[in-house]
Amino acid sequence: MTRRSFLGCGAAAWLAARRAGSAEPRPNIVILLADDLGYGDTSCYGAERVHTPNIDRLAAQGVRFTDAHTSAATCTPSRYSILTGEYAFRVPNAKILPGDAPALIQPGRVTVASMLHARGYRTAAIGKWHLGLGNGNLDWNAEIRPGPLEIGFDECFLIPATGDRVPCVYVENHRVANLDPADPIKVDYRGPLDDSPTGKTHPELLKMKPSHGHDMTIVNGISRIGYMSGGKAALWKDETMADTLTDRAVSFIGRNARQPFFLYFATHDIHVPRAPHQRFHDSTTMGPRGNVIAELDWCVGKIVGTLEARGLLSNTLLVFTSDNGGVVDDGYQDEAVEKLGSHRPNGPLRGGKYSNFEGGTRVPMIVHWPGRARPGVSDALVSQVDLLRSFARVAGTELAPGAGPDSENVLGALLGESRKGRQLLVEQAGDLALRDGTWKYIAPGSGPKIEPYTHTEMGTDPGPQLYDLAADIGETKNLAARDPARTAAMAGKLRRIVIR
């Protein structure tokens, strides 16, 4: 396949334009990252209990994809592949981490952001980070760096880690945003800090209990993982997180307007502990989880609506995707499972977050690109990882060498003008995967086959699995045994793949 055909014709010209020196604006970028949204939780993915009219907007207007991937099944590993265009399981500590963890990415490791704010992008983190924050014993009464502001964004609001871990803070920039030098905070994770309750000893004081872990620090009637005191000024409400985020945004967007700008927006919802605003009670009939889609939904809203009032939409190319796969009880009673009804998270496929079968990795994703991208459906193989590379050409730039070593161009795809992306994809879980086309190939593991506590099929077996996607999406019929030349060579390239 030559190079054109690769791009396709639209976005071979354009890029051409570029090189000649074209007037043409550069575009901006903006990430739209849900966590925990599932290939099924939304209404252009097929879901009938939840309605999604924002999301759906951008599936019919650009390019909806139904084979797009997450380098892992859980949210820091997948977070430090998009933004540096590598696998996570290169990395020892690149795991989901505590509230207090070290930096992951380090300064001087080339990013989407640093790359962007190169080529004169004004970029910004605002949301969920998860990727550690300082060198280690992290004293966040001081300035907390390094941060996101040392690997390539001029400015960033974010909940440190999750919002079921403590701090239960915003940190803006160097500094926890709202902090009363006279109330100092305190984070440990091995023990309590003084003897303020926690969700486990009262419970009584929670208006959300937990179902598994989660019973430590109680913040907003909420009790955490780890252990936190003082800051009550900087404390975050779980109820106006989705608004709070969302005006940080529209203000970056507002502030930026006449000049290109990269926007990494990685949303709360619909990660847990799962609490709505009030004005969202009533959206489905799914209690929170249900509801905290429809939040989600109107954020994106928001940031489109945005973009478009003030005339960007156009000039904007806008990926709306997840951090991974789905997961119904993940450690609050909130009537998830109860009110769950025929609501399939994953869709059709197997498993979910934290799994090695596809529904710990294949999410929902939409490249929104008037007038570049081409609307329709696409069964492209496409990962996050490929991100990093492909904005590189968007901007007309070329990586250093070393720089995103697993990423991959696939521009043409993305804009939809290509039916190929990857031809080759490793998928992380609890063992490794990988994907040749439409065969997938799960390396021999051990574990628990159920994962005890979400009840999510976890893929794991003590020998290869081998499943054919194109005829067999909820991989349901192991043809190992019956295909070993195949099993073998997969086996082979991903040894290859993992060793490079």
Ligand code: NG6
Given for the second form:
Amino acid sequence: MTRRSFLGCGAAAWLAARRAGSAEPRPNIVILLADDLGYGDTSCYGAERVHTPNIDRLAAQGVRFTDAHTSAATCTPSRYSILTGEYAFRVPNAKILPGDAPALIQPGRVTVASMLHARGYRTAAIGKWHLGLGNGNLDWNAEIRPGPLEIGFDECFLIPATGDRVPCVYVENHRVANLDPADPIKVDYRGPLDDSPTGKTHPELLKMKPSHGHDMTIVNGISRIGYMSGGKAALWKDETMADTLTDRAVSFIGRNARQPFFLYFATHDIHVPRAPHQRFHDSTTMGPRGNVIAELDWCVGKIVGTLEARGLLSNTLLVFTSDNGGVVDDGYQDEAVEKLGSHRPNGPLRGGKYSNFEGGTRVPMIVHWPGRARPGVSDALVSQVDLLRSFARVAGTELAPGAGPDSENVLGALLGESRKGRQLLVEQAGDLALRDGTWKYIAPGSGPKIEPYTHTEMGTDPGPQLYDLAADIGETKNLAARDPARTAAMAGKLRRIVIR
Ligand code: NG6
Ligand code: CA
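Could you output the structure for the form predicted in complex with the named molecule, given that the previous block was the form predicted on its own?
Zooming out: every chain and molecule, the one shown earlier first.
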């Protein structure tokens, strides 16, 4: 009997994993990425008027981070950084993209998906994409590429951009799902394609009215950003979106239970339009914005429950986090402002989505890996841009030279073994900010101090700003004038990272 057959396949795989530098078979890796979920929006981060038992359970059994960051205060740049390990400020096109934007990440780039794929993982992107598709002038009725499948994902089921942007259809691999070829889709962000009613011309047709923007094509009684026509059979229903996406994730896990997999699950919740399934209508007293948090928590519970039921949870490294800070009125009259009461979407932080203040990029983040991640609370400074290099270590590989240029291996911090994450971290909003430990510097900027629609405090100032977050987490005392030496030193460090 040969040594190989004596050991059997499982033992051989274990030996191979050991030789590759990891002590056990490669774990599954799951990123659960919420949209616009603020630092204070879950009960484990202090919310009292919404209960998130499933997210709280992950926090109780995993590492809950108090100083984890997205790379940017809006979605597209933030997600770009998660997948590529590169700060998005280096890429001029990485701004909030329209629904017809070309693919931002070019085929051939090393991404979390391609790196894990090369290590034998099955990989899926399910949910919100917002990183562009195609090469420009995309024909939604033909093959849609390049997209996730060209940067390392084996399969995808996508909201192409956002829930509030056309086209309001799912893309499955290279095609619009459920498309009737006799009813082709057209998309245009410049102007109406026909004389169909819009949110602007026919507000009486709407079940949820915009508060700013969002007055173009009407789909499912909700007007959106951009114009589309056709594709009737393929249009989504907002109220079943969480169920649809979660079902897809459950199916992917079921089909891949016997081999390592990587699931990038990006919810629509809690982005606008906030239209949860009816069963969540009474989940909170905060109206739709509270109820979509309950819906998000349900999705998390369903996915974690599936992993558990299949005996996969103990061998799964799961990261739950958000793509940017919380926002209250983000464009629809959905009672979010009126029913907010004492709830603080961004907890003790100043600003929120869009802002240079900590509320822009400091987000909930929980790392769960039974037996490997030590349960507890960590104040290590970590960025989502670090996931690529840290996951490479988990998968027993190194990144190719030049890949993930801003990504640091912070695996020790992610697993709660070390309190040390990064020393320096860039936050991107309207302006750039630098964290150096618990100090924060915000570069001078010329934008408005208060964003006129969302009323977000943008943290913009014509002069430099310096905050001592250890003493002043709410960024209330600008110390730049009092400490010009530290201010200049931090400005210099930021400049060196930018020009690197
Ligand atoms: C803004 C939208 C906002 C949201 C955001 C992107 C208006 C007035 N506001 O431009 O509703 O869609 O873009 O959000 O159109 S993100 O989370 O995808 O970055
Ligand atoms: Ca977002």
